[in-house]
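In structure tokens, one chain follows: the form predicted alone.
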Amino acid sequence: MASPRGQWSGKLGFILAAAGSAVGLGNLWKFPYITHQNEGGAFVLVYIAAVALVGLPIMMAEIILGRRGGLNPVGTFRTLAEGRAGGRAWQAVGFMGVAAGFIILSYYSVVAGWTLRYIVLAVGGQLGELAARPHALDEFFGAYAADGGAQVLGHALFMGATMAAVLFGVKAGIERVATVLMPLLFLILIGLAVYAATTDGFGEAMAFLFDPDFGALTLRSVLEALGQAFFSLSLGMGAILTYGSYMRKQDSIPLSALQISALDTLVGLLACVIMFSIIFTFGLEVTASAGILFTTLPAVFYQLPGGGVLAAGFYILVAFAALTSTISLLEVVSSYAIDELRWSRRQATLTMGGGIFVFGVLNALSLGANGPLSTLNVFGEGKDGMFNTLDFLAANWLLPVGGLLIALFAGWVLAARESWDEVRQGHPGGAALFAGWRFLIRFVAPLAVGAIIFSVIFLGMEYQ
């Protein structure tokens, strides 16, 4: 019987939805940026190792907990922690995940809204006109970010699309959107990568990415690879746990987690091939700001043959990646209201989505439209504005602390026989694999995520 909460129609639906949750703006710009910052090849290998040894085990842990508990993050920890050390205090981990989903979606949808504006500009030809004039793109983007009405409109449109998908439920909404958007996303990404192969900088990009220089590695590089591996997989916020609660018992958790992680990593690597081919072709300066996607890149696109099509395809790609991520964030929050407050899906989606939209208006106005919101500073230099404040809070505290506690619960509180009961279903004969996962989730993953938190507190590193 299908769960009354909803259930994926099959393994493919779960993998595409979970991969969609993981794939986002971080894959398309943040990973290329930090790869460039850490001098390529060797960093990429460390990142892949971090995905395998840290990200994949924590993803398996979230799916195990989700399917075992069969509820939202709060309900899952309440159910599984009953009668164990710590008792219901473990519910705090679930609440932290729901809060993270609420906060992240409130500002992520603002950035996602930018992609809609740029798709319209690219299709209508105005983006090409801006790209043809010196400094016009920078001036336009600065004025656009400070235009409160435009920011709220983009935020509203993206939240509307997100709520529409979640409103229809797990199978008819989230899964259906993922099974359409994810293949399209990969087609666009592969098309752009093929195009990148025709540019002058393609050979240099491939050498930069896949010819490792281990002498360039530093402790900071390793910590950044750990951080990117953790954040890229959408861990620590309960999204994968929530999606795992809709997973069928006959589907393999290890194989599903491996496929999701591989798809997410592939997107990041393809994005690097595309970005570095363009960067090395035109000698671009690489900055940490995602704003470069909306200022520098359009100017470059229109210097290439078919630049208008290239620009439109790129912003559609970014919009698809953002939408599959925002859907998972809203589902975390909505599932809490459905399970714990006994709301209908319609009530949960509209109320929680509406609340996030209202809260997100403050973020939309904190990019220059409103003085007090734009100058708010809680965490120090470089974090001015409510938008940046919440981004820093989520990325540097809520997610890593949540991920650490999930690893500790799965490795040290949940009994081995309970984890094994979930792993062996759909994956018989995997005792050796389970033993390896058990070691990684008990010892390696907590130490690695603890190192991320240590780097924030004592080394002043930031993950945004």
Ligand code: TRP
Second form
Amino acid sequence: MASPRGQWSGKLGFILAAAGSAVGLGNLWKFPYITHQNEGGAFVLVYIAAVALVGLPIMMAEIILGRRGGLNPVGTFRTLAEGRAGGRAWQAVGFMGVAAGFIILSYYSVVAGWTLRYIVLAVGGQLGELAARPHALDEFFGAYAADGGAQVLGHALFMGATMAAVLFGVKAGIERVATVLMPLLFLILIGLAVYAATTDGFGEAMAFLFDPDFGALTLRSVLEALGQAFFSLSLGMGAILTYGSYMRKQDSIPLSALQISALDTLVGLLACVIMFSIIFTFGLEVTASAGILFTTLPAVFYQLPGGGVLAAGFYILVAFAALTSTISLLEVVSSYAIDELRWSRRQATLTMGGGIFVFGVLNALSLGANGPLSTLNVFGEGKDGMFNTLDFLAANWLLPVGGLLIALFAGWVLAARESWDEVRQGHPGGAALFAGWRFLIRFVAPLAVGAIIFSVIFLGMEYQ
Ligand code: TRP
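Having seen the form predicted alone, could you give me the form predicted in complex with the ligand?
Let us now look at the entire complex, which starts with that chain.
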């Protein structure tokens, strides 16, 4: 029964690969930061509601479309839309997804490359020395970001690792990497969380996260929770759709979507527990940049016993999480070339990965190394440079618009009997559950995502 395109070896393979895609820099850096900014408790509840009411149904929609279409996002939309309202125009959603994958990977890989540098620093002991001198971590980070050669090197190494995994294909590459790295990631995360539980700031951290103060909630934080849910769950560009196209028919779509979303949310919450325990223990200020991950946190690690081991473990964790995410981004682009352009996996991965690397060099040089690239500005204040420009474009436009169109297609264009036929396979007897999904995907998800897009246009708000 094995498809020539490749297939997960089983239920667990799909779940680990998709959870690997979802769990990434979005959970470990962005989620703690915006949770802090939105004052914890109530925001956490709203985030969980956003995952359950919007994220989960769109994730189910992507898996349903992917498994039914059995192709990359472009091919899936072309096949499923044939003879329906909109017809071939729906392919554009697929193209937008492939383009978003290309763009996101070209800058995500640069940040991912930083983790490699910091693993080396931690293992070699230099990070401890930097942490011991006031401002040395900040100065190091600033100089490192502006060092074009070092930025390109990290980006190259990370793209190399990503391409190597994708080259081996669905089962022998992507699934195998996720099967090894994801359990290790959970182990490190749980280790760090247990450690956090012994710090003085743990109680305050738990209260901050789980004792809601609804007075702190604003419309902006509600919409921000929704945008974060999108990025964190890897939705809106066909990454989960592509992974769904390798899923076996006998595996349950609702159950898988639930498990992936729950794992992703759990990792975000654990990251908060770890970081806030440390932050409250030392009464630190949380600043608004990549800084927290690479300047604030290392300083604190070295105030704790075993700081070198903690720091190394932490950056290895971030690198693992990032790698399984970059793999999913490249797989979307590669699968497009494999299915649509009829390239071999080798040719697709090397050419597309190479193209993303070359394009990404511009991002690597846009953090200070190159003047014009670092200062170009399309989206206004705080969005200087190619890197920030592309991140803004992807997170604020491509993903929400893609997600809205995916929800509309799955809810309104695909007939109910078709989506039911897909859900039923692997989850017989889930009629009530299916009816619930249909309601969420037709009404709740489009309205909520529409609200995000509306707010970006008319209120000038930002989501990543
Ligand atoms: N979800 C990942 C994170 O939180 C990033 C990511 C991987 C992603 N693939 C994606 C985001 C596809 C949007 C779409 O870091």
